[in-house]
Every structure is written in C-alpha cells, then in structure tokens.
Amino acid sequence: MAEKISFEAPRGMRDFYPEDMTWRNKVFDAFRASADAYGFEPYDACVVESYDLLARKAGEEVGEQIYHFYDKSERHIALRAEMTPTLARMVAQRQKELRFPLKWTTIAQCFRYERMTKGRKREHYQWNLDIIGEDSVLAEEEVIGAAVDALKRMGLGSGDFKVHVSSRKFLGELLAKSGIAPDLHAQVFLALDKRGKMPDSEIAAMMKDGGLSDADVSAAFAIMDTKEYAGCAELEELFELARTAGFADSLVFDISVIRGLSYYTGVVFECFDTKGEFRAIFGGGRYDNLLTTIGGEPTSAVGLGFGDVVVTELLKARLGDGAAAEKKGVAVGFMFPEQRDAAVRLAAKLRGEGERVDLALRSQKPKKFFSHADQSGAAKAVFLGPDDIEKGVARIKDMSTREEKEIAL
C-alpha cells in the first residue's frame, strides 16, 4: 500500500489561502504604492541564479544556507536567497547603457535553507528598494522614507516602530580612535553584529580569535555605549533630511546596528517594533563596492530589503486579525432559475461600470445569499426575486449600514 501523502506544505514553506492573501495583498499593495510614490521603477528576474555568483558575493559557506543543485546540463545553480546579487548582475550586464542614478524596486520570492525561528521561514517575499549611482545621503533618505511610508500605509504609526540608524564608516572611525587597527575592523563588525544573539563572552572570543587583544576587545565593547552621532557628517545630514521630509520621529541613532554582511560601507539601518516582540522588520544600507566584487565598474549604491513575514505578524498583533478584510464589491444573487439571466445581465452591467461582482452560481433563499455575501466581504448586495423582474427594479443593500436603495435592472 502506497504511503499516504502529507497535505502539509514542505517544512518552512507556505500556502496562501484566500484569507492569507488578504494580508499579503495589504502588505504588497503598500509596497507598490510607496515605491510608486517615491519614483522607483519596477523590475524582476528569474528565481534561480548561478551558484558562483552567490558564492562570490557571500563566500563559499553560502552553500550551507541556500537551496542549490545541478541541472540536467550539470550547471551549478541555486534558488535566490536575496535579490541583491541578481540586481548587481543585471546592472553590471548593462552598465554602459543604463542612465544613472537608478531607482529600482521589486517584490521577490526568496528561499533560504536555515533554522526557522519566529518571523523567519525558509521561503519569503522581500520588497527591495535600491538606488544605484548616487553618492548623496539623499539616496538613504529616499529609501528609508519609502519604507516608513509603506508601514504607515499598512496602518502603523511611528509609535509602533522605529528605524535604528548608524554608520559603518562612523563606527570604523571610533574603532581607529580607540587604537584598533583598520585591518581588524571587519572582524569587529562581524562579531559585534552578533550582539543580542549570543553572550558577550562568545563575542569577545570571536574578536580574540580574529587577532584582537584584550584591550582592543574592551575598547570595542565600550564604543557600543556611544549615544551621540555628532561629528558624523552623513548621519547629521540624514537626520536633518528626515526632519525636512517629515519622518524624523521614526528614526533613532543606534551604534549597535552594524549589519553583518561585509559589503556595507556607510549608513546602515534596521527597523524594529517598539515593543521588541519581533525580529527586524526591514534592513539595509549603503554598499558602494558590491558591483566590483562581481566584475562591474565601481558604483555607489543604497539598498533595502523588507520581508513580508515579520510585518504581517506585526500587523496582526497591532491591528487585529480582521484588519485586512476590507469590504468591497457587489454580490448578486437570485431566488429561482427564472431570474438567473437577469442576474447575469445585472452583473455584466455592474462590471462594465468598474465594480467587482461576485455572482451567485445557483438560486438561493435570501437568508443564505445574504449570509454568504456578508462572509465573503461584499460591500453591497443585490438579490433578485420574481417581483423585482416584474417591476424592472431591484434593491441594492449596503452590507455595513443595511441601508437599501433602488436600482434599475
């Protein structure tokens, strides 16, 4: 006897039933609306990438973190774990033809084989915003501003989240002033980025393994108490721009934001809910050297990755499970088969006027029809009976207020 097939999605993956899609659409609609409002152009790419490209960007250990395989022609390929390497490849491919600065956006499905925790799946969608070819801090302001705008479109306020901002360049200057040699800074960044995820004793051991002395380790930890960004020109300018744009209340300086990836070169940022209940909502920063690592020409860039998993959990926690179920459209039903054609004509008429119409597929009693219309989220409903056809007039009901008005058939 054949083994029974499981009806569960593969571990770490997700199915989206209609009730799940209402949340996904709420998030995606905000992503697209904000990207459009801020002048970003949409792009997309294939979901598989060359393994060599991903290894060059993230190192050979990337093989432990991603889904990779050999195709039938023995090419080593992988499911993308993020969009940045693909973006770099696409820009490098047409670097001589493109008009810079680029402002590009996409919502990409990404796959990462790793241990699952709260807010982390093995598959997720990630909204990416990137500005390439612009040295000004205005690029950071636009990317962060668009992400803040998206959160507000979803129904969150600045009291629900804060964008924690720092600068790798500024941190490097502080390390240098403390006597830590520049060639050791990458090791310090990598270790300190683990703070909060492992004990300080293990982080200290990581730094010592990387060549830091006891004095260096103590100095590095002391720098983590820095509360002011005075003297860092790029952060001073960014916060001033945020005040001008009207979202400074959503930003806080946080020297502990480092971002573990080695390609970040300047301003870095991560957004967290103010109650500290979830993982980072989004993160990003300036990465001025990435294109050169894959063979492209040197180009400045700022980017952001904003996943759908954490923000959906946050929205459900703050707004309630029913917040995504917006009533819309018209439900049209009929009592007997004799009214079917009139219902079809009415549905066609309403659709021609731009309405979303859910047409009942069989005759029903009024109570059953209106119950279904209510549960399906229709904003209005029309039910046709023999008298309506005879009069040539029907009543359309507002499902929220229960008010009715007549419409001609």
Ligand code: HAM
Second form
Amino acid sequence: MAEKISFEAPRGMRDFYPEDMTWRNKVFDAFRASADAYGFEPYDACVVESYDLLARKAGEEVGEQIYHFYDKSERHIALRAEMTPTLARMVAQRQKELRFPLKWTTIAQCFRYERMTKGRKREHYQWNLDIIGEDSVLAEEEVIGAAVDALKRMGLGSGDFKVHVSSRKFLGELLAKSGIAPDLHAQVFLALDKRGKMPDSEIAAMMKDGGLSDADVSAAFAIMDTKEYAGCAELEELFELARTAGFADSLVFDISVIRGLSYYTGVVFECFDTKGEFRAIFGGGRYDNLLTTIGGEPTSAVGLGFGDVVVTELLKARLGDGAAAEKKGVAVGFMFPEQRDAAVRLAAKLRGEGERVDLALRSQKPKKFFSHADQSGAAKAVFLGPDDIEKGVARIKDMSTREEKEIAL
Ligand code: HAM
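Return one more block: the form predicted together with the ligand, after the form predicted alone shown previously.
Up next: the whole complex, starting with the chain shown before.
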C-alpha cells in the first residue's frame, strides 16, 4: 500500500478552496479597481530573485526570513519576501528609457519564514503601489489615498481603520535635537520599531548594544511621547492634501510608526483597524535611496505593500464570513435523461446571451437540484421535466425572491 502523506499544505502555506477564492477575488478586485482609478500601471516579475538582491543588513527582520537555496548551477536563489527590491532592480535596468514619475502596481506573492501568529503566514499576496521619481508629498497622498479607497471598495468605513503616519526625517530631527548622533539613528529606528512586540527593557538593551548611552536611551523613549507633528513641513502638507482629497479622517499622526525595513527615508505609515485587534493592514513610506543602494541613479520613491491576509480577517470580522459570496448566474437541471438534450440546448442559448450557466451533469429529482442550486450560489434556476418539453416553455426561478417567470425553450 502507498505510504499516506499529509493532506495539509506545508506549514504557513495556503490552499485556496472555492469559498476562500470568493474572498481573495473580492480583495483583489478592490486592489485592481483602486490602482486603476488612481492611474497606476500594472507590472509583474519572477517570484525568484538572486539572494544578494534581497538580503540586506543584519538585524533586519525580513532579511532573516528569506527562503533561499542553491540551484543546480550553484546560483544562490531566493523566493521574494517583498516586491520592492525587484521593482528597484527593474527600474534600474531601464532607468535611461523609462519616463518618470512612474506609477506602478502589482499583486505579488511573497514568502517569509515568519513565526506564525495571527495575520502572519509564510506566504501571502501583497498589493504594491509605488511612485518612482517624484519628490513631492503629493506622491504620498496618492498612494495612501488609493489604499484607503481600496478598503472602502471592500466595504469598510472610515471608522473601521486608521492610517498611522509619521516621518523618519522628523524623528531623526527630534533624535538629533536630543543629542543622539546621526550615525546612531538607524540603530534607534530598528530598536523602537520593536515597541509593543518586545518589552521596553529589551529594546533599551538593543539600543545600548548599538552604542547609545543611558541618557540617549531615555531621550529616545521620551520622544515616543510626541503627540504633534508641528515643525514637520512634509507631514503638514500631507495632512492638508488628504483634507483636500477627502480622506483626512482616515489619517492620524503617530510617532511610534517607524517601519522595520531600513530603506525608508521620509514619511512612513502603517494602517491598523481601529479596535486594534489585527496586525498592520498595509504599510509603506518614502525610500529615496534604494535605487542608489543597488547601483542605480539617484531616484526618489514612495510606495506601500498591502497584504491579503490581515484585510481578509478584518473583513470577515466586520462584514461576516459569508459576505464575499454573491449570487450569480443560472443553474440548469433536468429530471430524466430524455430532457438532457433540451437542457444542453437551453444552457447553450443562455451562455450565448452572456449568462453564466451551471449545467447539471446528470438527471435528478427537483428537490436535490434546487438545494444544490441554492448552495452553489446561483441567482436563478431552471429545471426541465417532461411537461416543460411538451409545452415548449420552462419556468426560471429567482433564488432570492422565489419568483418564477416563464421562458420559451
Ligand atoms: P511590509 O510592512 O513588510 O512592507 O509588508 C507590507 C504588508 O504586507 C503588511 O502590512 C502586511 O499587510 C503584509 N505582510 C507582510 N508580511 C506578511 C506575512 N508574513 N503574512 C501576511 N501578510 C504579510 C513591505 O514589504 C514593503 N516592501 C512595502 C513597500 C512597497 N514599501 C514601499 N513599496
């Protein structure tokens, strides 16, 4: 006898059964519609990359979570953990020909060997929006605006989520004012980004390991109590633009948003549900140096990544588990083998008219047919029996209202 293997997907990886696909499609449809409404162009790339491109400085969480391996020619290959390095590579490759600013979008499957918690899988789809080659904070307004628009298309209201916004430049200025040397700031960002995820004592130890004095550490923690962005021109302008665009009610200033990736240089943001039940819905910011880091020409950039996992959990919690399923199409069934041809003909006719038709594959009793039609989410159903064929008319039933209408066969 064959050895039985596990029926489960590898830990952290996901299967999508049809009921899962209804959710995934709902989320992806909103991603695509918003990207389009905001004028982003789609692009795509390979899922594997060279390890060197993806791996970054030690201490960065994502770098440690990369799935990597050697191919048969000993190339060091990795599955992408995020899209941004690939995007930077693609832009750098054609930097002379491309017309900036670029507004590009993709839905990329990403892999991270994460510790499995709520909202974190080892594989997820991440919607990316990036604007490359624009210094103005209008770029931040457009990417955040599009992401807020997507959440609304999915059925959430502005009371369900908030985009927490800060600026690394602003935080850097505050740190400098407190006397913390600029070359220690990256260390401070890295440590403070862990707030809420590990005890403050460990964060303090991280900063001290990075070369900060006790006074520096206390100053860094004190800055985390800053409640206003006054003095930060780019944040003031961003909030003003969001007011003009009509989504300022979805933004809050939050100095504790730092972001775990080291390439961010200016505005940074992260979206959370207002009840604080879930992990970050999306996150992003300005990263003006990434292209030069990989050897390209200096180019400013702003973007975000919006995963499918957290938002689907949030939607299920707020809208209900079945909310993604919509009734659609016509189910066609028949009672005896003698009506099969008529059913096939009717299905062909309806499909020709542009209907989605789910044709029963064998004769069955009406009760069974209608209960299947109900379960499979058909909006309408037609069942053919001997009498219908004789009369040349059938009844098409609306599955929600139970109303019936006659149609000619
Ligand atoms: P990130 O914050 O690492 O940023 O990820 C962005 C979003 O992807 C998160 O807010 C979350 O929705 C989702 N996500 C990340 N990891 C997982 C996981 N293991 N399971 C489920 N969902 C996950 C970036 O990746 C940046 N590259 C975004 C960006 C684009 N910045 C500029 N352009």
